[in-house]
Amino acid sequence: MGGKGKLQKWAEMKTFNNVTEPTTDEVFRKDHPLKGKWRTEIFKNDNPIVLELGCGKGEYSVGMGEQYPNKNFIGVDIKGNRIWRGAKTAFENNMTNVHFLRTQIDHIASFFAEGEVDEIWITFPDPQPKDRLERKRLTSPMFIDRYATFLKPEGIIHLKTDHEGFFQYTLDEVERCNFKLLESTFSLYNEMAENLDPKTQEILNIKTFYEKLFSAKGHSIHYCRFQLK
């Protein structure tokens, strides 16, 4: 591994004030102490909260945090050596509206109270293409049910992926559950971007490490956003 190794990154991350790393015992079948308190104890404001699930290096959390200083962003991932990159950038730039949560997304409902979250971004998650792993897809009924416990009414879920099968699966779930599909395209940068307002274009043009990798290989980028109710 080039640069700092995992252990060095984990050690450095413990010096950052923008990372929460709970133990499994703190969240397994129980609520974390921050549930319902993110605005008062972490961000110290009443601004909207946006989650980036499976945030990797936190490109979206940091990029959106720069564009929207009046919103709060929380990047969620279990890989500490990935989160380190985004957390370090936000820490060094004194970005008080960006925080990172190192945990399994399986436990996500333990961290947020009813109506506490305004938006969710799911950026290039593992598509879990095998049928037997359907429940692990981040837009499966199991996960959607968890998001519904804390996403505010009319809150928006965004998905970007290069995996056509996973994208179609998500669209099918949106239709099956009678969710409100607000936008959908199988080729984001070819057929849709020119029709978007400039601010939305800026957001969608924030590219994660994996998006850059997939785009370089010629993969089409799929995007949708929808509301649960």
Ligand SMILES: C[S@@+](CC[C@H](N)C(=O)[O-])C[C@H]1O[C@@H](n2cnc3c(N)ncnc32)[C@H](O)[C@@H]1O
Contents of the next structure:
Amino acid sequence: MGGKGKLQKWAEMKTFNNVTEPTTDEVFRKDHPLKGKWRTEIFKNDNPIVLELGCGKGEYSVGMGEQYPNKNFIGVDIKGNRIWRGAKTAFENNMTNVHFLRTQIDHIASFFAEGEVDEIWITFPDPQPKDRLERKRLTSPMFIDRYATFLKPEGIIHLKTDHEGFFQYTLDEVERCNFKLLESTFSLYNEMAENLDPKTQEILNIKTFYEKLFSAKGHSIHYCRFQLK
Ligand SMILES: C[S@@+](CC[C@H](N)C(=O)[O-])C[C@H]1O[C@@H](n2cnc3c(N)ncnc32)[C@H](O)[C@@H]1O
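Return one more block: the form predicted in complex with the ligand, after the form predicted alone shown previously.
Complete assembly follows, chain above in first position.
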């Protein structure tokens, strides 16, 4: 028997209380009403906020949400049928610290106020290898400039990818812009695993849908984290 179709998933998602789906009109060149209000309106606490950009099915948002009940997680992606998976799990498990935002990340600065976000995870982003599509890479200057408008000073950006070209591009950008590289490996599970504290190991061991796909093909997993200031 086949799984649920897109339309069914979208309809079911409307019954969850953990997905925000703005129209383009609400965010195109203007601020969304939730900007600066995620803690008071959505999470009802003062805990740190962590974004997962291009979250797909939201494995990191849900997995970290379980590990860190005292942090808030927001998975962001444009694809509703993928977000549905993570939102359904979080909803059925009454996870009040996990939320999903269905939007183009291009509009992300419309949603968050200065200093509102503590950390960002970018998990297996589309690599956009063609030079002419550089601006679409989630670590291009255009995107980093957007993140800088709401990421706390010393806030950390994590990247996990199997794509060597994208990874190297990001490391080059970090160097070019004088960002602070905190950790970097081309082979996460071979080079670093044993040196990591258990909590970090648990986080880095969360496997997303795409990570499982690429690992099964024998791809090495690259990971880095850096600060903008
Ligand atoms: C390769 S998938 C990875 C999904 C998930 N993080 C994983 O590891 O399984 C990339 C995801 O990023 C999303 N994405 C890429 N560019 C985006 C953008 N500009 N705005 C919103 N979502 C975007 C896609 O919809 C897709 O779900």
